[in-house]
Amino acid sequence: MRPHAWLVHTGAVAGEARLPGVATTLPSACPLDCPDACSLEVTVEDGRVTRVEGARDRNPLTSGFICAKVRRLPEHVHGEERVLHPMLRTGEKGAGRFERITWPEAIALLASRLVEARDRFGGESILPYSYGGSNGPLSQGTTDALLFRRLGASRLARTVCAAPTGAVATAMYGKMEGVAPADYAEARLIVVWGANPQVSGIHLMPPIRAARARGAKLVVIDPRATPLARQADLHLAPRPGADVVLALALIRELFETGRADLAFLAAHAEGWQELRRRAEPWTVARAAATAGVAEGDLRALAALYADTNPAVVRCGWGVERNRNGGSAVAAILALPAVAGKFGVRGGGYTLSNSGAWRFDAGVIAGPEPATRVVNMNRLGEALTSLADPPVRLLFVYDSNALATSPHQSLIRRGLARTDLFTVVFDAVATDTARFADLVLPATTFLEHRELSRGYGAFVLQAAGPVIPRVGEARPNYEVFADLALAAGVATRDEIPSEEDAIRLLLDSTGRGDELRDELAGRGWATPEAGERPIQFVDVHPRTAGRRVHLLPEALDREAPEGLYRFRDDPATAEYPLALISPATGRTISSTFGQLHPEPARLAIHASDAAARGIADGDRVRVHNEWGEVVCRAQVSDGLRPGVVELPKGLWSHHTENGATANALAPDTLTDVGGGACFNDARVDVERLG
């Protein structure tokens, strides 16, 4: 049975269009949640996507190849799980029984529900729930924000990913641009920390290979022995949550051995003396023991990093997903400042380069009201406990909330509330859509206009639809505009056309004419600093005095006991194993999960499996106080003892009981930024008959 056999389409597909029966290759650009922002060549035949490949003539980083995920776009766009028309629930919530309605009926119904919720319970009873990592600036934060702001809805803290990293990068460096992927080829030392570019951001791999062919050393810091880690000169596999002490030990070693760049710190940094003081307790021996790595390996890394130039650190988002995530990211980003690694091509750090593009969607959405803020990582709590007023209308778009958010069982309980009206606006029938009262069909990026900006690659692209809209699917910009009009919170004159909206967004950067010329000419545009900026030469911190703030006051106040503090492992005797849920080469978050019917397996180290009488392929129960997952075991040497792994992006059909790793993830928050602590899940595993 396919993953969502409950989805039944009835009647003819309205508005279906056909192109002449000749295969045509058309340009597009990928906006999905990945650093690379690939340029695409899409083959279309009879109005259907038949093939997707990488282009060479626009984003130069793409270089003619793309990931296996995006190659499956034809199945995603035209698959059985595609939502083809608006649907209204007819059965119990979660049963997945719906009847087809028209778009005018759907808009009228939803607008009346929004107005009713505002008038009866207050605007804050409306909760929009979305995460726009796979959208461009036209689809996220424009007409949708206008609608919810004017209704006075609750605001959503979009913190499920990149919240701690974003807060730290902004406070320390003002989101200064990082080392460009192409410039990794110039490095003599590459440290990949909490990232796996072989499955996320694959276009970093050719520059890494080029650097290694020229003699560069590669260090990987990851609790798993990924294929890249197996190729590295040095692999450190710390306990999840202990990255901060490793980075602090490196900082201490730089100061203690006289290899800290005091001249750079004096000229360009603030707070370094206090950073040094806080790193002082973390000797190499103590940090290695705490993190569970070999002391000799940590000393070798300290020597390599101190003595090698250019050296670059690729800090990934895996580092932030625990109780110490913000402090860990801050300590890692402090390293190139302490060691003086800036000012040379291939030297410095890379986190997110999104700061290179400063669009202001407020030119369309208007000012943000001071309504209450709901942290998206606590959706279950918001749906079951929030009062004054309780959430009465939940609008889920650009998110498969049930599959991607922590404390899954509590979210499921909240979605089952009979007094909650839930809207799901998506291209495919997700797990969350089963619990919707109203399902609306969304376009994919191949069916609407969009701007695609890289947060790794320094590139901006504009793309239009390459196929007719599938079924009755409609784009975000258009649907939210219609809802704003129907709800009476905006007039037609207040909502720009898509073409005008793109013009306004480009103009909001202060470089509108220049960007338009580049897009019209070569098909892609670069930020003001160019496509390969050198840190502290072409770009500088966007902070007061252009200085690095190594101990930002706001973050230091926010973090429990202050920034750079290590909070102990939450493991207990009852739940001793750390569960991680890293990205894979199959999905982007949960996107494309419907294309993979194969059941998931729990990876477990041989020693942990033997202690529990578990053999490869056994049915197992993974459990803690938050929930349980029933699946098969995969005994592996690919991760350190004491750590088990379930992939990120699983759907309910991937496990026997319909629960995923997020059923075991607490809804606790990171030390700064209010981020998710997925990797703080502590579990035990038992063999089932």
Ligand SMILES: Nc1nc2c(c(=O)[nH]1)N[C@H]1C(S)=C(S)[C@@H](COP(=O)(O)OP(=O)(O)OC[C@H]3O[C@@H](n4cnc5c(=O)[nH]c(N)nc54)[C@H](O)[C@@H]3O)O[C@H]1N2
Second form
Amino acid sequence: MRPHAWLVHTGAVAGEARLPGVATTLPSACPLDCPDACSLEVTVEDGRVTRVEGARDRNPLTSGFICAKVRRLPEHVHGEERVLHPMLRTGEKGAGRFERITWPEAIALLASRLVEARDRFGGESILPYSYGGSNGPLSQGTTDALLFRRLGASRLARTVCAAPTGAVATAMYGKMEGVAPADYAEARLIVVWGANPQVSGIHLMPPIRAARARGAKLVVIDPRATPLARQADLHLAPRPGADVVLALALIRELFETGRADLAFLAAHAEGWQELRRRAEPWTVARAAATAGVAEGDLRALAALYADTNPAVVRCGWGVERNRNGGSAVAAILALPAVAGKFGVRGGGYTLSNSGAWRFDAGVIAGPEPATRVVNMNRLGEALTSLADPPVRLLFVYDSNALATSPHQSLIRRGLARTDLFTVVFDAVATDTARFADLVLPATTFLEHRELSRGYGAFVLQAAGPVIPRVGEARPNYEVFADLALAAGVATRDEIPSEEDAIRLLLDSTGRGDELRDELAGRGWATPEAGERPIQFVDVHPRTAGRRVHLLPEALDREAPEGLYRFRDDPATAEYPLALISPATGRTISSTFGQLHPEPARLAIHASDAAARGIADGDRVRVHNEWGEVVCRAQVSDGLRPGVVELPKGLWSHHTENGATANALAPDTLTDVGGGACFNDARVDVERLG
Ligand SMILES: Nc1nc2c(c(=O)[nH]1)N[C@H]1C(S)=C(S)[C@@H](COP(=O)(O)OP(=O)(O)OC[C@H]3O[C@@H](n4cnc5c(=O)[nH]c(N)nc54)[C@H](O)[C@@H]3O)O[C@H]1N2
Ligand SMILES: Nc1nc2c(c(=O)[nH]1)N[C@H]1C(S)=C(S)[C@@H](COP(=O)(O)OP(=O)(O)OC[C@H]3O[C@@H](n4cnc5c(=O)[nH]c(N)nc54)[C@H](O)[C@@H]3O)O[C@H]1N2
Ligand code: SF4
Ligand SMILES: [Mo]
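The structure above corresponds to the form predicted alone; please give the structure of the form predicted in complex with the named molecule next.
Below is the entire complex, every chain and molecule, led by the chain shown above.
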């Protein structure tokens, strides 16, 4: 075997792309925060990306098409908002005025700031803040974690997404792999619950269409009438945050009508008797009234779900972003166990399949110290009121915190502190970067090595740079390694080369050789579970006794009134409207927001608009006790009355007053997992002159 044959797909080829005047197409893989992990074909001319397409001949899920956002990568990579070199603040915080400095200056300055913060105030005065920017295992959790762990920095609870779903899936099923996208084609009933795959995981759509062409039924549970919901056989539009009672009513109904699979429960589940007891109060009538759906529709869903096989539930992240998020996800994931839906292709559930990949980043980062933990959903509070020690150095990377975290006004206030040193390491000049003292230019995934693994698709790929680094941009792995050396917390021989790091990461799964063979052979690899595992046949709960834990004790203790309790809607007379902020096809979280100059609109139902004298296109003020957003209204029949919508991932340039949905999102936490309650924002809207 040639050395690093498995890395052929990763950059050894990039040399060709340097030939002047010749367009070359090179393989890559999308590592963005999306379930699909597409295989890409990138056209490069004179060292610039000119075109990005889906590959036809690699992982079958991509099958030649990708989303519109990533097709715009050339503008992202080579656009005006690109950060090209390190920059030091010269103006007021937030003014966005900077002067260029060199990388050696930036590394020396930052290393001395890190050491000074540690020595004067304690390591915990340093707060690293990162999330979904580069979702790859090489650029996150490796040299960055090594640096912060060795400095004794505060630890970040990475909860802005998937915290409740992750906690529940782990406690109930040990993060068992879910139904593969391709196997949706085999289902006779597909329930899409709080997910919007037409936007947020588009490669699930062909299998859904294939199933429907064969007569499968589709149910969508979403407060919005999304295009998918409009095509569904049944659409339930609950009040946001009420899913838990819907799922409990289904569970109650299964038991009451003798259609619960008692044999499966006896053989494979714990806690079902107590779950049944907690579902008892939720008759179909009461649950429907509480959630604001038609009783007949909920009854129809109960009958369909009980009687159709195979039946699959796609549980999305729309379910978790509220005070009842953990309980709702738990009740939804309990359904296939209670109804006996496992054991057949196309039957069971899908949430995140990230559990299929068992990378141990600790192989590079080393042990984690027991320093204090800061919940990222409370960033504003951490910056403004945390003591012993206060946060003195904030290091933001792989995240646009100001745009994506709750309680935006408090974060803004924190970032404005003159005694806070803020570093933002990003490829583009984000809203957060404007508040930085030091901005570092990051490479995009087309300029560095990365592993990409799907959390929907069972696909792992390795990709390397297909173009030279733009400006002076540098990859995370390298920059954090340099900082660890300059801060004196590591020596050169303790930090593996990137190639070795990839090798170590692959080996940490226990299947390094297999993965390398697959990567070298066809350019993508599958997890141990295979490409299309059947739940309870090919994969089993990774829990004690391989059983489903329907009432996990730890979660029951953590949830304020116990698991499966419905906490009432937070609406008040003053703020009666529920504001949700779901994903759109324009951005991925806030990534690519700079490519969209057009202002955002607040979607509002015609009846809510009429009650407030609001016409389509009017200027409105959306407000509550957390903040306000000034923008235009879009009168829409795509929402249930009482619910308004602003897109997820907006930047300050998208609204008149620079505030986005997160200025209205409370920093309260979900019942389990410490997750964000974006969709618990309750607001009112008034027409402005
Ligand atoms: N209102 C509301 N807010 C939400 C949500 C919602 O539903 N409603 N959803 C939440 C969800 S699901 C999530 S996951 C979070 C995501 O929140 P964030 O993690 O903040 O995600 P992004 O906005 O995509 O920001 C990622 C940043 O990382 C940068 N980046 C990309 N690659 C690299 C790299 O290799 N190195 C470095 N240094 N930087 C890189 C990108 O340019 C981008 O600016 O947002 C949350 N925010
Ligand atoms: N194009 C695009 N793709 C993305 C992303 C993106 O920003 N843009 N983000 C990526 C990330 S980080 C994630 S986490 C996933 C998220 O992808 P999804 O799981 O699809 O999550 P959301 O877009 O937050 O919400 C999904 C649906 O839930 C509905 N919803 C809101 N509140 C509730 C509720 O209380 N109950 C129910 N039943 N439904 C509700 C919303 O109206 C929305 O249609 O997508 C990933 N893919
Ligand atoms: S964001 Fe998702 S759909 Fe778009 S290219 Fe990446 S993996 Fe594919
Ligand atoms: Mo997310």
